[in-house]
Each structure stands twice: as structure tokens, then as C-alpha cells.
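Take a look at this single chain in C-alpha cells; it is the form predicted alone.
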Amino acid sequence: MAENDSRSPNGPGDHSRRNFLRGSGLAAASAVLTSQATAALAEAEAQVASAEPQVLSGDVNLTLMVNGKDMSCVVEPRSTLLDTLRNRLDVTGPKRVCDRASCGACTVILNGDPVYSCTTLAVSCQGKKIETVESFDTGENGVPHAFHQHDALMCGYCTPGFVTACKAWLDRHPGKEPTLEDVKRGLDGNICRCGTYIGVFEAALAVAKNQKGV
């Protein structure tokens, strides 16, 4: 009551040592929030940076991690990953067939997903696992196995991208039993002129029930 009693509204005496502290308090988070909004400012001004699209031209020195080997080469930025897998590192697996990403069979695996190879920026990869069927297990629990053995294919140049889907669906759903229509919806996008699906679908099916048993 004493310390109350003392402070005039008006008078000098009007400082006490409860506004002294609330006024210390304050000018002490404003230097923290100053100091946290500037470094949040850099961080996103960082990263506005780093997601301005870099503009390339000429020839640009390429290093892709291919089948878990880094490769490098010199490729034009136009260049799609199927051209620089196919004539630059000699990885010729993805098959060049409709190249307008139509058919699949030019598919890779790009850090887990398929993807298409004949419509993707080769230099978009960079960083990023690349994985082709050159890769693949070939033993009895691995699917270009199973492809053979139900006969899976006719002229062949869809092959290596039913493969691959095929893998990469694998690889995303482990120990999973798939159904028929999980297999359908698995390698939706790869197209078989030859008409071997019946085949393609009971090797998917059969590989996956062989590595479910492992």
C-alpha cells in the first residue's frame, strides 16, 4: 500500500519499479521478435533464391546417380533423361518408342516414383536416385524372372518399362499381396502393342506373391 500510496498519476514520482519492469519486459521481446524476424526474413529470402529457376545454356557438365553409380557427361539443357541415359552414359534399357509419353517404355525409377524418361529435363535429376531395369534382381524372386517365366512379352520393346513399373510398384507396397486390380492400376500408363497384358499381369502377380513368401 505504502508504494501505491507514493505514486502520483502526474508527478515525478510517477516511475515505479512495476513499470520499470513491465517496460524492460517489453523492449526485451521486441529484441527477440526483431531478431527472430530477421533471421525467418533470410531464411525465406533464402529460400525464394533457391527456387528461382536458373536460366542454362550452351553445354552443361552433368553428373546423374545412375543405378548407384554417379555418371557424368555433357548434355545440351534441352536434353531428356532418356537421351543422356541412352546416348551419353550407354544405359539402354529405357526403350525410346512413342516419345511423347504415351507408352512407357522408356520408364525409370526417379527417386521411388516411375516416371517418364523421354519427357523429363535430364538436368531436373540431378541429386535424385535414378534406377533402370540394368539394375534389377534377375534371380528367381525378381521380376524380369517372373516375366520370363509367364511369358510376359512378344516383340519386347514395352518390356523394360513393364518391368520397371512393375518394380517400382513393388517397391512402394512391400509385403503388400496385390489383387488384379491393384496390378492394372500399377502399370497404368504402359501400353503393349503385342497385347501381352494376361501375360505382364500374372508375372506381376507372381513375383509379388514370391516376395511375399521371402
Contents of the next structure:
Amino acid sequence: MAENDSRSPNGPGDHSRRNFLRGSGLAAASAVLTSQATAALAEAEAQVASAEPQVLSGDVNLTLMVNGKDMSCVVEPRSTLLDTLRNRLDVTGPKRVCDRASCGACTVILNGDPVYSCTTLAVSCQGKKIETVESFDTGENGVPHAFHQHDALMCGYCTPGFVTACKAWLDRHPGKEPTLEDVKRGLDGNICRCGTYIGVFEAALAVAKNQKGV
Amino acid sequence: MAAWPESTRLIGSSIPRLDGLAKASGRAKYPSDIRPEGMLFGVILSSPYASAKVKSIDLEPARKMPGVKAVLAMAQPGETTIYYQGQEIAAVAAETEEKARDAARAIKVEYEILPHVVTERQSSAPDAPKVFNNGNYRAGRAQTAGKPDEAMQKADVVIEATYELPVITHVCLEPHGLTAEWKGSDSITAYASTQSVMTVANDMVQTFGVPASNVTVLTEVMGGGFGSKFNADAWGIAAARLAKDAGRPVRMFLDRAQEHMIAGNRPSAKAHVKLGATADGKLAAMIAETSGTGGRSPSNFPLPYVYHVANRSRTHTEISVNCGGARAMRAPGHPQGCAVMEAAMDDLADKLGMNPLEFRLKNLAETDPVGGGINRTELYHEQIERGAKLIGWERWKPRGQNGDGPIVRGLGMALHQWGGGGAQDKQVACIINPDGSVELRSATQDIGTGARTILAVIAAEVLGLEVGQIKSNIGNSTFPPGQSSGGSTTTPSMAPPCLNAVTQARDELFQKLAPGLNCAVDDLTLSGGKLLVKGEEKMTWEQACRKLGVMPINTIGRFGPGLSSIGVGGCQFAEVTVDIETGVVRLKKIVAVQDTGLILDMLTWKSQIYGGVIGGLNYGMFEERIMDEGTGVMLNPDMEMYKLAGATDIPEIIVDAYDTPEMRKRGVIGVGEPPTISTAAAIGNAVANAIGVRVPKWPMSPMNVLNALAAKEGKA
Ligand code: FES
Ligand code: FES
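What would the structure be for the form predicted together with its partner chain, given that what you showed me was the form predicted alone?
Following is the full complex, with the preceding chain placed first.
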């Protein structure tokens, strides 16, 4: 079912719907629960029960592990991961475009999962592994190289998000050579206004093929 | 003056853009990414009302808030009239963006709320409040040629229909804005997301009275403009003012909702059209009453378009609404004019019982009204033939014969044209350094078109180097005057001076080297990174340049006739399926046949065409600004309910470069705009062909399709 999760940064990920239900609190409100969602809910409840509730206010000292480095800054509890990266830590690969989880330009990889950093709180990311586009291999086997070669970018403002979504998809499907349909679904959580999709599809297919051959 | 080389090594091949890897790896620093030391974050407080008077503004609560460094009123109490939601009221700069937002929210503004009109319907209703001093609408004078009424009476077949296109917004992914940094009291640097570094610089000079020589506007890269980003704008000026007050740099970029509301839009279009033809398919007369709104900005569009109608009359009415003003948007006016004209053409062909392709060929105008008077008739014939083959037009069937449903299939087509052409007063500097490095400089910018790369392609071609060896330094207002990125004029304006600058620099180098080599200047050539004497390799490029000693070569190239030209067109075809039970349209395939001129970089050229088609596809299928008549606010100022195509919405797209020897002889032309013009028109025609009835309103959303089907069944 996650395959149909249009406009989710998790794309055709394996448990995106479950994460979504957990993350949004919708599970608790929903009257009709699939067995998968019920399991997710139970898991979430267990997590909540085991964790002490924490109330944060004012300025918070925060250390985030970004691209393998510990980075410290002061944020507010409401500060998003995106704004923290961009405004406090000068990690400006992820872009702020819609700021409402609709466009994917802010996508980062959090503990292996692609997430929209514009709708993720920075304080919730402590102790997690944050990977942004800046950390990706820029060599010939990397996703950025493929985007460059296939001109999968014009103004390039959406590009870090597409590259990140693409990298996350490949990481989650090692050795799989995707079809064009797979690629389209995998990148359906991202929007490009310049209209570079054709190049993006070519780049994604090429890099998958290339990596499979490695 | 230089001429384009006859045979080329690089020009016209596929060369990845110079800044592509920096962009794709997140390393490129956009204006919105730049953070000078001590930078503050700026926020604009916008009016929540569409129509109001500002009675009072109290900035004090904001000033008192922690972290706030400067506050500025942008509206004047007792004076300022609010004409649209989002209009600027005040601006704040604070240590963090969160604090700046809080402070903006804390500003106390008293409004006298006035009645508003936010849709064309509301504005022109008989009992509408008159909210604009000069009235809500202004009917233009009829533009008449021949004897339209008489000719219409004599026409064998006449259609009468109303077509409508909504207001759409630019949705540049990087919001409008800049970061302003003062250096001393009369010197300013702005990192601006702009299509014209020179215009932004001039705005700063005019506003602050600082010497032009003390203003620097930098746009290394930027995240999309599409016609909406030429000026510093009120918010950019506010950033500079706040920066001055606070004594620290200020970053000011709009939020997404403000982008939709105040940063520009493409005007709507409505056309009531009567179009008549003779029984053998010759256009006889057109009578059109059109209107549109661009807020309080003009909304006009070309009509008739592409086709020749000898007897015609047209009246256009400008409707004002309480919404943000229109700005140029990718081929201003043309997508509207094209959609209206091409819809009417198809409807008339249907009534005539003619194949719409044949009908079009019979009626092409011999003088291209926008493209420098070129007779495009033959070009169109050839392009249509190619496009028809690529889409499989032989499968075309008349309306109503495309399946019994629920899934029906349709084909449609449309033609476009554009002027473009180059400005003749722009310059490029070429510097050849003694260490062999080569730099180009100009105050133009690359808004995603590949401008940076094509300049380097030209230099590398002439100097026998690789593209990566050329530093293409643009996006700096202090460099020799460059073209604004608009109107598909950048390449035709900048490529000629670039070719001239580099050719002159090369010739100067030859002049300096020839005596030492005991040869004539004419004996020297450059190829493969080497200097050749009479065709024989003599030394490397670097060795040759070292002979310059300490003096670089520095030339300025200017425009040269014959290197670029005006007038560009093409045709597009669309294939769709429509589910007549749900109204859902799926695009199957789009074919775009496009004039090329002399292509400099095939890779970025193709991206331009794909991008244009996808822009047009959005216009045809998804985009629409939705205003709430009751409250006067925009209902979809976001990227969720303001729909744009995602990956799964993209059909097969075939780009066919109409790249002929004649085309190349024309020199370079710009193609940023032309390919976006006819897509929505072709899609609309394909939908009509599929379902057997015209959907008179764009976009081809399920609702608009179902309404058209219901109207056909008399259930409207
Ligand atoms: S900015 Fe986060 S999804 Fe658009
Ligand atoms: S490249 Fe400009 S938005 Fe995608």
C-alpha cells in the first residue's frame, strides 16, 4: 500500500504509511485500522510509555549529528530541522520552498529514512544520524554526478531534494534496477518548477544501473 | 566582426552545465543560502485583508521583543490603501527567523476594512462595489480590420463560444528576496535572487542615492524567476533599510504564501469568440470580446494568433481585482492567446467536418505578427509534418468517435510563435591571463537556462580549449553591462558579444605571439589546447599564454549583426485519455517541434524545451489561483492545493529540434518561452477530441471536464 503513497518523501518505501500514521497521530483518531496500523499504534504506544515526557521551552542547546559531524547550536523547541540546518548550522543543501511538506526540496535522510526536514522538529533529531546532500559521493558513481551528466537540473533549487530522494531510494533498494515507473513513484514527493523531470528520470535510471554494476 | 564557425567541435554538442555538479551536490550557494557575518533575519508583515485602509500601526510591541534589531513601517497610517491580501505593512529584522516572525505578528495594525472584489465575476457584477478610483473595469476600443460583421454574415460555418483561463502564479522555488549588506554608509552589496542584477542595482542606487559605483548585486545562481524577478521589490528595499538601521546584514525572502499573493502572476483570460469560415475551410471573420485580470496590471494577449483572419474585430476589457499584480510570466500573453485561438480553430474545424490539422494549414498568416515579420508558413508546414508523424496523427478521429468510454482517447495540436531577439547594447569581457586561465565577465545571470555554460562553450570553441577551462563569471552587476533574463533574449543578446570578445582576445594573443615565432598572424591557430603554426603544434596553450609576461589580454566584445536573430516558433501535439465517469485526464504523450536557431549546447537546449512543455502542461492540467469571494483571500497559497505536476504526472515527451541548415544560418535564438506557449492549448484540444465536447475552462481538472460533459448532456 505504501506504493501508492503519493507525495510522501518515503516514496515507495517499505513502511512509509506506518511511519506516517505514527508520526501524525492519525492512527489514534482513525476509526478503521488495518492490522498493520494497529501494530504500528501498539508500537508507538509502547514507545511513548517507555519515554519520559519532556517539556522544552525557551532556548535549547542542541547537538545534531550532521553528515558524520557533531554540530551544536541553540534553537527553540519549535525550530524545524530545516531552519536549524540552514539558519544555524550553515548546511544549506536542503532548501526551503513550501515549508509545508508538499514539495520535497528540504528532504534529508534521517536514520536512513528520507524525511521532509521542514516539518521535522530539530529537537526530535538529537542522537539521530542526519545525512544531507552535501555528504553524498560526488564521484562518477554518485547521484549528483548522474544528475549533472543528464542535465537533471536547471535553476537547481529543487535538485538537492530530488538527489536526496533518489539516493535514499537507492539505499533502500540495493541491487535493484528500477523501472521508469519505480523511479516516478519514488520521486513523486518532490516538485520541480523548471520542469527537469525527464532528465531526473534518466539520471535516476542511469545511476541505479551504474551502481548495480559496481 | 566574428562569424559563427562553419564547422564546430563543441557548439551544438551536449555539454553538461558548468555549475551542474555544484547544484546537484548542494554546494552551490543561492542568494537565500548566503549568510554574511552577523546576518539578521527579515520578515515582512502582510495585510490579511484584500481591501482596507491602514488606520494605525504600532511597531512598539515588536521593538520590545527579544532579539529584534530593527523594525520598519512599510504602509503609512491614514494614507496607505490596501489593494490586495499580502500587501506589505511592516518589516522586522531579528536574530532568528522565529523571533522575527513573532515580532511581525506582535505589530498592532488597525484596519478599516473596505469591500473587495477578488474575481472577475465579482468585479464586473452590476452591483459590485466600485473599489478602484478609475472603476473596476475599462473596456478598450475595438481593434478592427476589414468588415467583420458583413463577413461573418456571409460565412458558411460559424462557431460562437466562450473560453476561460485562470490566473496562475509563478511559484519560483526559491522565493523572491535578497540579503543586503552595507559596507560603510554609502556602499551596499546585495545577494539577490533575480533575473537582472543590473536592475536590482539600479533600484538600490535610485532608492538610497548611493553612487552606482558603490553598489554590487550578486547572483551566482538563483532558484527560478519565470519573469517575476526583475526588481529589488519593496521587500528587497526593506531589507536594505533594516540592514542600515541595524548596522548588520539582513536576509529577506518571502514565505510561500506571500510568493503566491504578491510576487506576481499570469493574468486570467476570458474570450467570447465568434469565428466564421467558408465551407472549404478558409477563415472569414472573427469577432472577439475578451477580458482578463492582472490585479490592477494589464492582462492583454494577442488575438488572432498565428492564423490570418482578414475581417476581424476585437475588444479587450481590463478588469481590476483586489489581488496582487501580474508580472511577466514565461511568454507574457501568448499562452492565453494561443489557447483561445487554437480552441476556436478546433471547434470550427469540428463544425466544418474538417481535420483540424488540414484546417490549420489552410489558414496560416503569412506575416508573423510577433516574430519580426517572418513568413512562417513553410516552416509550419514542415514542422507540423514532423510533429504529426511523431504523435501518430494518422490515428486522429473526429470528435465523438474516440471510444464508448469510460476511457476515451484524444489527440490535439497547437502552434506558437514568439519574437525574442537580441539587445544590441550588451557586452562581454574576455580575459586571457598569462597563466593560461580564461575568464568571461558580464552583468547577465543564469536563471537556470544554461547562460553561464553557453558563454563558456563559445570561448572554448574559439580558443581550442575544453569548456571546463573557461571561467564564466556572470551574475555580478559591476561587470560589463549584460542582458536581463527575460523575453528569451539572453542568449541572442549575450552570445554575439561573447563571440566577439573571445575572437578579439584570440587575435590579440596571435598578434603578440607571431613576431616571436617568426610567422604571420594568419599562420596561427588554436586546437586541442595547443598553439599551431601553419597547422603544426608548436606549444601548449599555457606555454603560449606565458609569453604574455605579466600583462593579461582584456577585450570587450559587443553585439554583431547576423550572429543572432528574432522570431521563433513551433508546434505541439498532445495525446490524452479521459475517464468520462470521473473527469480525470491522463496525459499520454506530448510532442514538441521547436525552431532551434544555432544551438550552442544541445543538452541545455533540450532542457529548455522540456521545461517549457512541462510548464505548459501545468497550465493545461493543474494550475489555478483560487480566490474566496466572501473573505477576499487566496484559498490555495501553498504547494499542496496549488497543484503542480509531480513525477507521476509526466507523460512521454518527445522534443524534436527543428535543426536545419537554414535555422543555423539565422544565428542563435532564445527558446525559454516559445515551447511553453502551445502545450495547454494542445492538451485542451486533445481533451475535446477525446470526449466530444469542448471543455471551455482551463485547467483540464476533473471538475471542469465533468461540467463540460454535463453541459453536453444538458445537465449543466
Ligand atoms: S520545503 Fe519541505 S517539503 Fe517543501
Ligand atoms: S530545477 Fe528549478 S525547480 Fe527544479
